[in-house]
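This document starts with one chain, in the form predicted on its own, laid out as structure tokens.
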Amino acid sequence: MDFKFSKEHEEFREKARNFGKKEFTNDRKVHFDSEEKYPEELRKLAYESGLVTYSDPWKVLIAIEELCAIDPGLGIASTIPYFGAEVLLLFGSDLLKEKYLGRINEGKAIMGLAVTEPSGGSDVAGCRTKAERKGNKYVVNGSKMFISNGNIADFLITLVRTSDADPKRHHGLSVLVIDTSSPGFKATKLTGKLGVRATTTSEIVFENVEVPEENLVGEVGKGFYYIMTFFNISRVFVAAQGVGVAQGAFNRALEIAKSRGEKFSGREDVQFILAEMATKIKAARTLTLEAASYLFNFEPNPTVTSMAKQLAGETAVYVAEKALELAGIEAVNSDLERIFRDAKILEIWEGTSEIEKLVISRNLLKGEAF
């Protein structure tokens, strides 16, 4: 496969790259780090400068490359009001689409996606939110846990239960829309995460809350399928969160080691370090890169796709622990500290590394290719 991008990509990449170094500001990243509190005015900074359209994927994975390696947080925090809208763009009616999508297009809306529960984890089957039928609209009863822009958004593609009649778990599931404006909905932030915390990520709690029939997503009992055709998508993006977070740290890594003269820099160790490093880094780029080429090919490879995803957050994780190494006792009065709690969500959200090397195990015995 031709990894090699065309002009116009390139010059989107150095766009994504001078918006995060314009914008990324050291009080910025510090400031809704400690605050915890959501960058609006980004969000819309970003929305208003086109960095992120879905008219073509392939921007949106060099954005988010791109500003994760200037500051995870703030990089996440303004690609993800956009999250989950892929569910409605397959398989939403016209009716959804328009009344909701709209507004994300427009850049006047927040959406998320909502499965993960206090019980279930990675679990998806376990959901146990329930949707029951009545007359013309579905009434919801459940919670859920760990969801992002869980309260800032106006609307979340909800996985809820519409039926325990049939014994395999992943049957009986549907998807919904569900407006936070509803009665009975409650969204708590949580906070004293990590990493991350200029995104927001809450506790979600349905007490009868009124969904009317139209904003069912599909068919009835086929919400399982529709989410995990979505975590085939989404862990293409998350990867390049990876890529992006483990090269931001690996650059501030190689500033250090080259500042310190050749004395530090022509040591041994440390130089088998940095090519550790780059290494991995150029090892999880192209197999995200892969991964990107089947998906927006409309040919999608879950086995390479979470292959990058496993390999993309383990190498993040990996390269900013050996970013802090390097850089000592300065790590702890820089930026190395921050990028290292930011990197750990990217081994859990998505699929953890146990779930995604048990797709790609699960796939490789039933014989499809890698």
Given for the second form:
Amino acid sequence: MDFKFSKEHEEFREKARNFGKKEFTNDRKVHFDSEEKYPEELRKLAYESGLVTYSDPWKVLIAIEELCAIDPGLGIASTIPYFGAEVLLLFGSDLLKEKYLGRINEGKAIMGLAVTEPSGGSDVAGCRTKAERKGNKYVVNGSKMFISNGNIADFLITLVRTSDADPKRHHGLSVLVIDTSSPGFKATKLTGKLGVRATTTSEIVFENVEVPEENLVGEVGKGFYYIMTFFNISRVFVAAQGVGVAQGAFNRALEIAKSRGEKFSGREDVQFILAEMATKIKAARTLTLEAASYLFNFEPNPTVTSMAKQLAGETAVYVAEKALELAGIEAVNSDLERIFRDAKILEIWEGTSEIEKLVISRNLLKGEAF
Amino acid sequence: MLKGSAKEFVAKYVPQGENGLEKSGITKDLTKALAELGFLNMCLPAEAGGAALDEEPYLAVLGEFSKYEPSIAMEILLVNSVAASILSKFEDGLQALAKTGAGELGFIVSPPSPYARNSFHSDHVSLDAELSVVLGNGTDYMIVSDLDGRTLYVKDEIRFKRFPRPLGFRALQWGKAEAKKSQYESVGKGMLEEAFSSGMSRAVSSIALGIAETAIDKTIEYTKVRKVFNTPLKDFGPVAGAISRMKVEAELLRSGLAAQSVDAEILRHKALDLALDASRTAVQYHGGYGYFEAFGIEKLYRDSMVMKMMFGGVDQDLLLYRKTFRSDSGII
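Please give the other form, namely the form predicted in complex with the partner chain, since only the form predicted on its own has been shown so far.
Okay, now the whole complex, with that chain kicking things off.
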């Protein structure tokens, strides 16, 4: 077991950190957060700098962690244009890969994943958006909620119901690639988020949206499995977001403790809080890297992945709260308060902590090792 | 009766939805309306035109306002607990306090912190100062604690730069302040620290508990109707357990607040923790909806965190240790 990254990866980490320090200026952090605006120029810069590439998933993981430590909102916004790409990579036809992923890989398009529905939340199998086969196309009707990139994406990987749910709800689901320029497609940007306000979140309505049959991903009726497979991938990257956010909050707390001198940093109650923060971050990072190692070696381990996602999300929230507690009211209008607001989503999106616990326990009860 | 008035006041003056007052802020008119109904002078001494009510109705009002609009509860607290405890000690102060209680003057206060990035330069006549964080309901005067721990009443020449989006209690005015050749009066040593620490522990507890109860009640209602896997959220054991435990804790704290025998530091410590736990849990169980302003849940989480930062950090913990051991403790 090797706990060290290669020289190439360490250099890449340095590159990502330097990019974040240079480009995530204080003005940009405040502007995109307060205006709830997507930083399109930063997405392009991150792409042009080679920070976001699927040629090496370890580099993606490293970039996410480093950029989120500097600013979670800008970090996630800069690394999210490929969201959902793995579904196409794993299950899409060559035609779909060429048609859609080519533009994504050239940095010319943005994509997203549309799974969550207004009444569904964590309940993926409760999907009600219907796709009815008519001739050589599907006609889609329904709605999706809280869709990242929904209003800026060129296309969405969309979970739809292609046949009735009975007897098992997760049967009869399929995945379609839907162009957002299609007639009947409507995306409404949702505003007023607690955090990660540089990312965009939308409500989507499909009203008789026609989708060519070749835009079906994989096989009819296998959608639930494709999306679950995707979550076992994406949760590793979300865990990396959590580790980055926690590290960013910790870095600031440590600076504050040092700047206040021995009278503050010399107190054992302060020292214990710092030690607990750092220990949790280390544990979350180690678990995330283990989950990533399984995944990137094509042996995904859903139990370890869910453990990593749960722990990293909870660590981000814990460290952000403790950092503010240490900082006191001086931090009411600071970098740290923004990190606190950003952190909470990591316990919610891509599977709430409760869903992760269910995945873990059900796998354990089935006899899976961890 | 006062509790009912609080509810009616919010219904009449506070915009509903989209986080109430956060966008418009507490205006002078709203402050005036609060004063006319007697909320800003309820604990002020009679010499300042106050009602000099005892603690029970005061705590009830704070708790009730914090359920609907915590920023108003905080404004009432700043006037009745902070300004009253400082300004009632001298003649000029009493006059300013009377006008504050009548909604005619607004003030800002610098929450005392040994780590504040504040600077002071004063002689016998005037004061120059820079304050990194202040909050209040106007800038007619300012109450600060200088580097020697003197509590100062700053009467004029105050410049204020507002923070556009502070973490919580956004309806109040938060910002940086400067005093330039300002007239001031030194009121006494350690008074502001005392007001912010043990001086208003029960009042702070009441606000924190009000926020916690709102978070718990909203979560109970939501989990009754929100279904996951075709089942109401409340029917999942971990969900029901977490909410029930917090509900029990809130009821115990409510009883403790009513009973004078329960120590104020203990109440404050527990109420601040509960507010943060309950509001964080509320966001979690409301899922994506709780993350958006329109549901009025995320605001509770932000306000609770600010309460913890202002009244419950590691330095305030020392007060609790002192109570427990009856001497300075935990300082190494």
